[in-house]
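A single chain comes next, written as structure tokens; it is the form predicted alone.
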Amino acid sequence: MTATLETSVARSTVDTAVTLSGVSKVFGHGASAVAALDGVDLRVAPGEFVCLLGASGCGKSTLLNIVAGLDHATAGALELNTSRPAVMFQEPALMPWLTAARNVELALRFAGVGRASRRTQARELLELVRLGDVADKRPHELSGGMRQRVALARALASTLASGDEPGLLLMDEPFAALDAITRDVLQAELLRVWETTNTAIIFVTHDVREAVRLGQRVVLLSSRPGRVVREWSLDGTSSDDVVQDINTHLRKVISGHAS
């Protein structure tokens, strides 16, 4: 392991990476106002992998945007004890004129890392996501799965650049647009990278099996406005049993909203 990543995997001395207390979000005003979130309480420990699950429109992405600082809560409080959160979306959003390495370097440049150091770190992070041999290729020369791995390396560069502070990675359905085989491979790669870096992850998905495969904890949100209605700690219980239980509660949430 490189010196850069050894720093990032050091265990945090803080108990909580993210704490949301009574977080609510309302879009608009008056009669046209739409409540997206209502009184959400959520705690994520350093290095914990938490999956947010719920029906479309339940406020999962809104919650992620608030944690990322891309939006602000209407009410409630957010406490971060991490480095600057990094975000991954469905689209990798790479700069098409830059190589894979330069795309990763860009995040390090914004974080104030010097030229020589960011070149080294970018190469190390591409090696971490098993793309060291395509560092000099541009996005159009890479497959969809490879582009998402470059985006993952770039996100890690952003959140790990702060050194001793615990990292936080926010992922908004990053594998939803990929085919089933590629998605399966990248899920395994993400788990390996998470175990290597000890970065806290909040992963938004509407796929129950994906949530159970990846998360240490699955948090179910109600239909709009989103509230935490149930949590599951994945402690070795049969995954099929957990999937069935989550699906049962998810159907109740959806049917309750429809009625």
The other form holds:
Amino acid sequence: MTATLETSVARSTVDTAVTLSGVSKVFGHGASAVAALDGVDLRVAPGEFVCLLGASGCGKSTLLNIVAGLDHATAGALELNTSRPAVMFQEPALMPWLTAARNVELALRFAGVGRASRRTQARELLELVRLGDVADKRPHELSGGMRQRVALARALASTLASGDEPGLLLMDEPFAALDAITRDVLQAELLRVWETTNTAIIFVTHDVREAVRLGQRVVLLSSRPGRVVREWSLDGTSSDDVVQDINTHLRKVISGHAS
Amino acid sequence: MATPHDTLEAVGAGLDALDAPVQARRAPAWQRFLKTGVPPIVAFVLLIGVWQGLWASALLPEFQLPSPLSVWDELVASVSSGEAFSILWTSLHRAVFGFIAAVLIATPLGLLVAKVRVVRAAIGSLLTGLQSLPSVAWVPAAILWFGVTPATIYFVVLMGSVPSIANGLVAGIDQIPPLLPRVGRALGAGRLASARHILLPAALPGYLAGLKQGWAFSWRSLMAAEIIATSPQLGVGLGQYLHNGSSLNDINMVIAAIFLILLVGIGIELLLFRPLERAVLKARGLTGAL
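Structure of the form predicted together with the partner chain, given the form predicted alone:
All chains and molecules follow, beginning with the one already shown.
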């Protein structure tokens, strides 16, 4: 009981995992400068699943890179109350010379985990994504869906092991390159893992159905420059109506670019 | 009770079973031998046959084209007197020491050229240019600088192999998919950790190709140096043996020397580099050429 109390207290003191205030990003200088993001405000609660939705050129990937610390904002502020964010890309980007287990262990090593516990933690994470029995296979011996699950285990290893604060997963269209059935299975898998690990997730996609299925909240971004257009909370609403509504807005955003 | 969740789990397990690439089974040993062992043996036998035929036709005088058997006798004689081993040892240990020194010099050099833009701009093309300069061209200069000493021989070996090894490493690093170091940074790897755990292993196939070429270059540079720079204090290596054969107008000795030089080259390739390359490529699923 005490433990439950303590965690809930800890929760209430930190009520946001990620805060972006007025974040802008401009690439290049002078006349050739391109504004990728313009004054984006976004708050993500600890353990929240937020989907960022937008057409090409909405700066989704730029936004993730800024949160991940791989890129810096031109203006605005970023505040993180999480351990080191982990990024998952469209490609699994596993190290081809390492086995699945070694790939996860590499992330743990970079996160500063000692040699002794790396092995057991890597096994546990691979079990979590149901890949315990292919831990010793190399990436080329796995299917695309399995590789992406190893990448998920690696990302979890990175964010869960690198601090006591809750984790944060940044996902840049991670399922876009997979076939429809595999994508469907992996979406369910991701939801299960998210519920088990209590990690906050920012999930970038251009697929409205995917966003509505996965997210607790869907944020629609405009294109060139990226701005927050609208947000939908998905608690208890009929998903078909929301999909319709989001699609309408998305079309409006895209057709605004026809000249 | 089959909830939708359970069925999806089953679908996932089924997909894993269906989608995972099927690993081809290894052919039995005799089949592999038939495919890879027999053709070179047949080629060798044919070559000897053609040689024997040419000799029998007596188109060339005996002192220019000896019979295979007389070359064989020369080889057997030098092996049974122990001379062959001392010659091989003299050359091999020079080549191995020279090669190890070349690896130690070329690896940091290659890293610098690959990762530091100024260094690449400054000496990148020089390094490529040196690769096309026959290392035998360094022998006269080296003799003037160091005299006919081991230093001359090692200098020529280094000039021959360092550019190949460094260039191989540069090519290996240039071919790393940019996503891998990015993943490393996202996982929190510093520059050193990234070099040790991501850049070097990712560049390994190119580096290995460079090492292989570097070995070949150091072996032929050594032969060039030994043929030209002969003196009693240097001892008799394969190059001197070849040089002596030529001085004595002994074609049997010359061909036996060439045969031994080839034997070392092929032996190192088959015993060292081929298995290493196979292991590295197989681990990455790059089995197309194997």
